[in-house]
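One chain is shown next in structure tokens, namely the form predicted alone.
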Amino acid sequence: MNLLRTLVPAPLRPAARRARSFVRGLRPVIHPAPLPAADCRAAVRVARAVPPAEAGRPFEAALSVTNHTPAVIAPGGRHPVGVTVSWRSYLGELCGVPDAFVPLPRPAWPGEEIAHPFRFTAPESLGDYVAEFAVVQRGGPAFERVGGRAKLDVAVTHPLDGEFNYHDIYARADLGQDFWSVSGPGSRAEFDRLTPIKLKLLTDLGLTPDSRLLDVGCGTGLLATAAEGFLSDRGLYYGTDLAPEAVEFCKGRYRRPNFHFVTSGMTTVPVAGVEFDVVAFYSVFTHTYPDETALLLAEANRLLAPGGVIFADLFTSPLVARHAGSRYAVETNRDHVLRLIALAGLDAELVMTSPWNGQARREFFKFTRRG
């Protein structure tokens, strides 16, 4: 560049640069052997932030790579030069995601800067990540980093964001032909299999035939089916759901006089004048964001009888700062949610856990009134 400025008048420099690039393009550059360590110096810079990336799918990071070596660095040969990405959690901890390498798009001559949208693949697990980029040569000495570290916050979300709408699902459903799949089970047999399992989880926590049971997010009656044959005439069942279609379906299907169904809001439970021994949130908080979860639990606390329990499941992940994903599946930071739950006046006890997706788990909690 200094030679170009010295020998070429300013008006002719753009044309000279184009000519130089053309000539350089005619000379293939490969690395049959690793560069010597003294020639491994480069800088990489993040040009701009990226929008949320979809789990397991490609995303582009706009990076600038500057060659500070006295030699050409290139993507060809047995020892190509490129950019590697290393992934850490939002806390800066290693998170088990392997590094990935992308070759340079073309050779970079001494002192030259290449700006390019490098294409990487996002981690499979949802989370709030920090991606760190570095220039490397495959099978060669480590490159000395010139300038600061090139880091980028990358929020990894679910590929189905925006495609899950609870009201649309019920609007399209023919509940006369298939009432089970809108509640989750893929078949009537699966619906029937899950019914006693969900009931047993509650009886293990103290549900008796004479209990008063509130089923928030009742859907088309997965728990109501079990409760219908379990609760005595002294018992009480209330089912609430966001979808009016679900509520009307349940009113027609479950006709015991001590069974009631009402349409609820996203964070409100329109029930008053009744206290419940057990409040169940099956597959509800897996679709609500943390603030909504806390508000619903405050509603449950309002309706909880002395000594009563609340049962609910969450998707939790150590890679998530607060929450990630969409209504299809919301993964949360457990500690963040538990802090909100404490503000709602409840104590939490983990009673069961199972794998969910990647490092996320499905965790079942019992909540009781504090104090």
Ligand SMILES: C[S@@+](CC[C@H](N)C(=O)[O-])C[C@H]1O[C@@H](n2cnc3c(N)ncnc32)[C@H](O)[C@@H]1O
The other form holds:
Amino acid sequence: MNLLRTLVPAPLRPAARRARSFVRGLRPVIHPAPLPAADCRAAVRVARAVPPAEAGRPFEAALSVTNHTPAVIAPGGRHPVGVTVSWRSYLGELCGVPDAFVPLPRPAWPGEEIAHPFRFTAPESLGDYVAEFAVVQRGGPAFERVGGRAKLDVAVTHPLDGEFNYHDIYARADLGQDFWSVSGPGSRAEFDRLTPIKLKLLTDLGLTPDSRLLDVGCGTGLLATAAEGFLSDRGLYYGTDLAPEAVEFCKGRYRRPNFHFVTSGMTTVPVAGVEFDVVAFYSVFTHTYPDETALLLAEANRLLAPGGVIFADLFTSPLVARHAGSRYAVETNRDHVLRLIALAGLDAELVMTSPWNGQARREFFKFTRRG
Ligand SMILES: C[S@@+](CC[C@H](N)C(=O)[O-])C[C@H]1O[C@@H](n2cnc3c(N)ncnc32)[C@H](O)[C@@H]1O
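Would you mind generating the form predicted together with this ligand now that we have the form predicted alone?
The next block holds the full complex; its first chain is the one shown before.
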């Protein structure tokens, strides 16, 4: 029974609640032993949804906990009472994120409801999670849940300190001093190491010295460097990039007459009147959202010669319902992206996969025109 509601007239209740909380705050209750199982009953309610949480950083879940035990439940001592969060994927599957415990902010008396922003840490891996909250006493029996389950959808994304954007990256870069790190490699040596590797992936798919190669998102020319020494005079190389700075840099650096560079749009490749045997998107779809990825692949399909292949890498994660993260690194649900890509008229084949971040992987796909 809620004595406050029974005994105090409605207009005086807020002041009475404040006075009661103050007095209770002065008398922390510490359980010397866990509460008996029969007494452990509580309800947790989620008061409101949360905005996207930042991976590995604190976020606040507005919860209310109602004490249905005949005793005071309290945060202190050897058997503190608090709220645990357990994490599942958006499909309701266990996902390897450990449970976490946050003590109650203050003692809750029998029948009392405490509304409080409980501060938890978001999982490290990006994804679309379901967080489930329960009242527990450390070292004691599980609390019987009163009322429904307290669940919250939590989208976990990159730290939201600033949106990553290639236009800004190139605007700040000094390509005369350091052209390699703009496109990812941390050093010139790493740029040089990756150059033959990225070429070999394409020759394995059928690129020959006489091929016509389209390199979308060419950056500062990692693949152009390799192609310069590989393509014959009958071959053709087109590099396109969102950043005009990258295109200007490449025009100055890769000067063979069968090498061309063009500035492209976020979802358009402004090339016409030529077909390509191989189209490469290296570390481009790791920065585009699934609908943009599908539109770029439709462009690649438009420019593909009969029998040609498209090669691209994506970050995929089983924890992501559609996509998560920012343009710094977009993680996707593989089935979702492949459905969109199928609408662009392409068949997909997984060629290679390697670890990325948390449960996400970098997956390399070969795409070919359907039928
Ligand atoms: C990580 S870098 C990779 C560069 C190069 N492909 C490589 O493998 O080294 C990504 C490049 O893609 C470009 N980019 C990002 N989104 C793009 C888009 N929608 N269309 C064309 N280029 C894009 C960026 O400007 C950047 O130069």
